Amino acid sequence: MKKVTKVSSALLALTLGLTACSQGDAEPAKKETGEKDTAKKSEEVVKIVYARGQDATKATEKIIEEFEKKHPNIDVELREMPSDTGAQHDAYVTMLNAQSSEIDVMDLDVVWPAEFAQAGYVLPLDRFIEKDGIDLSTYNQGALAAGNFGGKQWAMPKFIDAGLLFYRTDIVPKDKVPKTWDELLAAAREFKGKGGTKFGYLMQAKQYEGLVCNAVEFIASYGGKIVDENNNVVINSPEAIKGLKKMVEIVKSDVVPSNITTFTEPESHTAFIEGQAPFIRNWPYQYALANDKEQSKIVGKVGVAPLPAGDAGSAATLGGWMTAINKYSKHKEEAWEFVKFMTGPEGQKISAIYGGLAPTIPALFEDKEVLEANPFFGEKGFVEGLNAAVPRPVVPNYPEVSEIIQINVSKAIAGEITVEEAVANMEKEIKAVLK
């Protein structure tokens, strides 16, 4: 558990009403006593827990310094989440199927608020949404959207993400950025060992929810679907076949490290800041991390461009942050002023500045301190990156739907099954769950 600094206690500024007091000669009393009371409770600090996975960036302290500062009477504790998203997903699910109230504040993947709705996890925040007047039509609609379950809304959006690929400008010339993925293969092996680099391209490719977007953006990237629009299972095509067969040659290829099968995104973002590659497939908030001087050697020679097309063109995985409240908290009013900060204006703007994260209010992306942070969300890469975008597949059971495609993209690429028989295997077992 992590314990960020906190801001020294201060009297809220709200001045709570006196009860009313009896006639007689003991009134004074009696009203110096609720005096008394009302400094007492208006002195009373709620402690609020917040769950989320690692942050490698300063955006997460940030917030809960600046959030602090406006709420004295509110202190944040951080709990850090595993990092690999599906552990991070199984703990709150253990957590919350004991209707725990230890956490208050929780982080869900893009795929999970479905899910945590409909099985009573967390709270509907309409009735937040409402008294307080939150605009929603301000925020992008398709991350809004996939809070929304049953005509309620569940979680708030933090932030969009979409795969992006980042390269070294002082290594890659302009014109050799690969724009397929024939291209990334040839230049990573022609880059591989300049500027004191030992790897050629990293990537996430551990068993995991990561691995998932790796593979969907190869599979889309070559024309092919793993579940489409009405709901059927369609990843056994040629060209899921194809995509996934050029995610495996690169895997196994000398241009990524021998051990890339255990690489999530903190291994792949260290190495890649480290100077250890001049490419990586990774989510907008690279582009900062690679900027920080107290972390990055690569400070000012990083450049972002769409991921690699395939037959179809590129693709990228959509992805993005939402925030909840935990239906069993004690402190469910605390823990709404806490979203609505970080998932408002100023904390999406604090997330962009300081973690590189891209927000859902579309109107930050004209704010000159977040454009100053993030040069790149202004450029043609990024934007043609992020409207490449492609969902996960879209199902009520994702996460028995992500276990069946890692664990066959998984063998396939140990060469335990070939490609093949990897997607036979997906589409039977997919089928079978979806049922």
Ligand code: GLC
Second form
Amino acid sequence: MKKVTKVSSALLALTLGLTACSQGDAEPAKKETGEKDTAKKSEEVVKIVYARGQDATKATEKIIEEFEKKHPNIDVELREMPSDTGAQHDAYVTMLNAQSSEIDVMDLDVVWPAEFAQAGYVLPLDRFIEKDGIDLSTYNQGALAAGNFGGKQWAMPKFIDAGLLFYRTDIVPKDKVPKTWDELLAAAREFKGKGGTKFGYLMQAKQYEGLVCNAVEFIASYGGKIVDENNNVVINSPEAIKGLKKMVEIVKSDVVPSNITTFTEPESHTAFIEGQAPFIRNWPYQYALANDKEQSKIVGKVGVAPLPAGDAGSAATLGGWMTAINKYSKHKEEAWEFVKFMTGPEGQKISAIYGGLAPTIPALFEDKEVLEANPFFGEKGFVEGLNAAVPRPVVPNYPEVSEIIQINVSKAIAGEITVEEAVANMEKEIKAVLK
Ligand code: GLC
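Okay, that's the form predicted alone, but what's the structure of the form predicted together with alpha-D-glucopyranose (GLC)?
Entire complex below, previous chain first.
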């Protein structure tokens, strides 16, 4: 479908170009439109490049298709970036440090906007928001705030992520769905091998951002924190130690694949949709993917539950993505049109239906089609769970903080240091970078 759109857009550009020439108009068909330039825009086809990580679902394709139908003068080219959010981050930083205009629109992980705003990589969106009368009160205020820095809105919230437990309804009876991490270990042992599975539990334990997300869930479920409300570093606590010990126990157990420390989201979701495990910790998109007939062997066999609890209850890490405009884009107006569509009610509805993504516009949780595609969005506790999700430290130099956590948790998993040593190191090192 996308290809067809592209070809027809290219043809349209060509035709317009030819018409323009035959009329003696020297304007090129794909003239680079500056911000002030509004004349003739409706006649020209402008190509914008939208960069984002790999989308395993059909949502992005659908969004672009719908957007192009509505905006025949804007051709959106998708640039697929690394799916590992850290690698994706570094690729953007390299491009934007060089003031490159090769991408126009990009998705930002919720942990980046402060950094990107401070570095001047992205455009403040306030004047567009005002011009188009976007009612920001219709958005989840927490998600919106993640894109706000220094009083300006640098990115629009596209979807919220929170860690969840997915299980095979054909293998695990409802009353055996684990409520605590110890129950998870026991259930993963019990059901490993049943129904053609090879493993008991899948998670993300590679040294990358997803490891931080998994670690935050263990730490918080035992009542620990990395930083407190005032960004004081409080990770060296008995609660955080207990949580991380449980994480290490699970990662080293025989219920996870022996190479779990190479698993990011794609490795884990692929194993799950191939039918290799009864349980997985993943983000909401897992549900849509597991029910995608073209890719999944477990369609209609997936249930969703909160993550298992530690001493302090169940905790999910707050994730999600926002969309921003490259400050050096040569097509800022067109870029905004796309951002507005994708992060507005129409785009988010497509994301929810085709991608299983949780909207940042709360009203969409009551939309019939959205609920049909994601019945658990309507379950008591899901929206509250999203609102209660635990954020990672909100600081402009978050990548440094993340790296410290990744390295120390990985070392504890590998047995190179104890969990007590890991939290002592993290305390010292995070304090140093937040100073
Ligand atoms: C998901 C989350 C994002 C997180 C990433 C880690 O994409 O939305 O916030 O950083 O996973 O892998």
